[in-house]
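Only one chain comes next, encoded as structure tokens, the form predicted alone.
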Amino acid sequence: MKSDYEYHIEIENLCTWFGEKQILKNITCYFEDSSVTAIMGPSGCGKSTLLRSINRLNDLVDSFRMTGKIMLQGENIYAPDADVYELRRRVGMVFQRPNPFPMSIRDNITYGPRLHGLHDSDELERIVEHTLRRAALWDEVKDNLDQPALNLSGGQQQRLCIARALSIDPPILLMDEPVSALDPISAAKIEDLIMQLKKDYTIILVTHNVQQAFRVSDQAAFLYLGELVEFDKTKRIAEAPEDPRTEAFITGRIG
């Protein structure tokens, strides 16, 4: 799916608090279309906060109040006629730590289809072993569909969680840490899946991880005390970064 749009998400001077106290300050940014864009800072500054601006999560919070705008597809998603269940299909979800619903791994991958009105059996199947083998998992579980998905390991359930995103096939994934949680080798095939999708999707990973970031990154940001230091095409901020808390970041001296 391709935005008519050069970009498909531009944030406009966004502000936000949680009651008194702001999180994110002046923000103003773009994430280009089919790329991943790791958005890396200390524990603390404001990285899930953006993150979870951009679906709009961040209203579950009744304290939670913001300024500036988030424009997607040239659509201000904080209008006030905006539909949030319809931004919610179009911008998927993966959270820090896998969350597979108590349901068979076909359920979970169903759950999202159905909800949005897709009955037709033959075309759930055919949704539940394309988003599986993006997700790298088919080969893994296709003999097993209808086992529980809480059976399966931390690593195949957070691939699981990619796949269940994909399933209603939003252009945009947002991925919190997704794979803080994993140990080395699942955390490797995640960041193999990460360069794989990107292809198609347009990516905006949080991670505190610098190596990370640089590994599987076209465009970095860099957020500190809830400020935008500095954003630009990773391979140049990995180089010579402009800030000296970039600097300081990259190199382990904060954060």
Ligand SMILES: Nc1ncnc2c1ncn2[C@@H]1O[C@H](COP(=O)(O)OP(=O)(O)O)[C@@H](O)[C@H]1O
Second form
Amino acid sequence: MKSDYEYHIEIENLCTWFGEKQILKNITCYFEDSSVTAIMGPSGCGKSTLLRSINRLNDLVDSFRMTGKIMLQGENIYAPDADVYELRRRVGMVFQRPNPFPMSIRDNITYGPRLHGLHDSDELERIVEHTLRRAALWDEVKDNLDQPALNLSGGQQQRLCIARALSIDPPILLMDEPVSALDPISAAKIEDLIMQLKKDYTIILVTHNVQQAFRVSDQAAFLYLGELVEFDKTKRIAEAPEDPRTEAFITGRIG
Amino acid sequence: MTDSRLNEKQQQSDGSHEPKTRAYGSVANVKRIIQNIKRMSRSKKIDISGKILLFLPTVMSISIIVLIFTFLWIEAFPIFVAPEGGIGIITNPIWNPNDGQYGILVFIAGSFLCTILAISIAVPLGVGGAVFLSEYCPNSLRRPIRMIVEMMAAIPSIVYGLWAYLVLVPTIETIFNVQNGLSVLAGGLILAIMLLPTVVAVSDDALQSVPRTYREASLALGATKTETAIRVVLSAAIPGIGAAIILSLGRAVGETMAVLMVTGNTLQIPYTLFDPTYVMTSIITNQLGYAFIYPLWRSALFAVALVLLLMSIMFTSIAKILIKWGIKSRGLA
Ligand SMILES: Nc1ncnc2c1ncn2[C@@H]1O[C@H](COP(=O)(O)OP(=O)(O)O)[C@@H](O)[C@H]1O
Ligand SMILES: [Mg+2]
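Right, and the form predicted in complex with the ligand of this protein, after the form predicted alone?
Every component of the complex follows; first up is the chain already shown.
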């Protein structure tokens, strides 16, 4: 069934809890190489939890528990001997609210590479320019690289966060409602950017916005109350949703 | 500020062309203002009275500072104009009022060294402790520790002084094998211990108020907890930690009782940490009671207080400038 592609991520029977409350119920799905998968669903249904399971950011919550497997290129990332830092170097993340560090623009980008032992300044400069260009921010900030990142506008900050995530060149990019806190123009820019990036990255995009999901994604997942209701090619779901709950969400009757 | 003053002057000179109308005008003005207030809505009235109420404390604190300065200056003035005194007293190391020698350099050096020593011990330790509390400690442990820390901040300084006299000073004598443990080191250490709780508590608050998303962004890039704590969280908490440092600087310079009891109160400039010394607050406390014997003696003590105040302001201003720069370069607020 899956032999045509090199699947980057496979999730098998994933269940998660915060304390006694079960959030995700038996999720099984896969994410293809060089494609955008949109995860849709009403707020509170567990989209962020699913995303944060993939880079193990949920581990920060004391009450978090999980069963099942998440396989990244054939290895279970929750195996007892799995290296969580190595995992996070391969899985970049962009958050709902732009969260650049309170440092200069340049330092935001070089933070990751320096962390992982790169100190050659020419190479760091190259990464700064390269990632800022990829994030379509270079022209706006190239003369102000030493200015504090927090002085940028919200949309620019979010693109900086994308550049920061790209700085350690992860093959996978998780994006948790990356435009929901932005104005429509900035949002459109970032959508374009996602289309650009999908050639080279496996992108998992959580979104609350059905139209956006349909515009940018190749596959889509519909999550409802912690259940994976539907998961297929976006085109198919957009044209003919199988489950009545998916249809209700797409047409705006729930959510 | 100068602009508004200029305007005021201009308005005054404009008015003075016609003194009669001006006098009449001001009466009319007052009437009009009163009428305006009467006509105002309730919420506006509350707003105005609130502003006045909030303005009063500001005016009061400014006038208190001005009054203190004036009072110190008036009291200290005689020593600065006397032939035995002059501005040279701050570089003169000999203090002997019976001999007409009023050099206060010893006290300046003593206070300066004790403060610097205390700060350079208390800040790294306290901030380190705060990082541990905020970033590593489970909440169940953090709460009781915070409670103890806050209690430590409330212990009267005389108690710290007694403890230092009985425990710290003999310990210094044994560890470093010196004859006299009453020293700059003892003063700096006890000050550091006294400052520690404040530094820990204020820094911990600052670290706790750093948004969680900064930590998440750093961890998501593959950083360890420690890398995140030091490179991101600590850096983002600089303004709050700066506040802790300013608070402790002020307290360190002005602390009296504990230092008085352990620095040995010896009139000599300390060249090593183990030398005894005499700090500014101690000389004032010890000698004010009989300084009336010579008027200049008394005046010199007030000069010490004036220098103390200036030193405290200088320390805090330098700290504030550094912090402002830190905030600005990070784009925080
Ligand atoms: N750290 C947490 N601790 C406890 N419960 C949480 C935590 N994070 C999320 N939840 C709960 O998990 C559920 C799903 O949240 P989330 O995954 O953020 O939803 P979504 O992103 O789809 O809006 C919500 O009911 C939320 O209250
Ligand atoms: Mg969410």
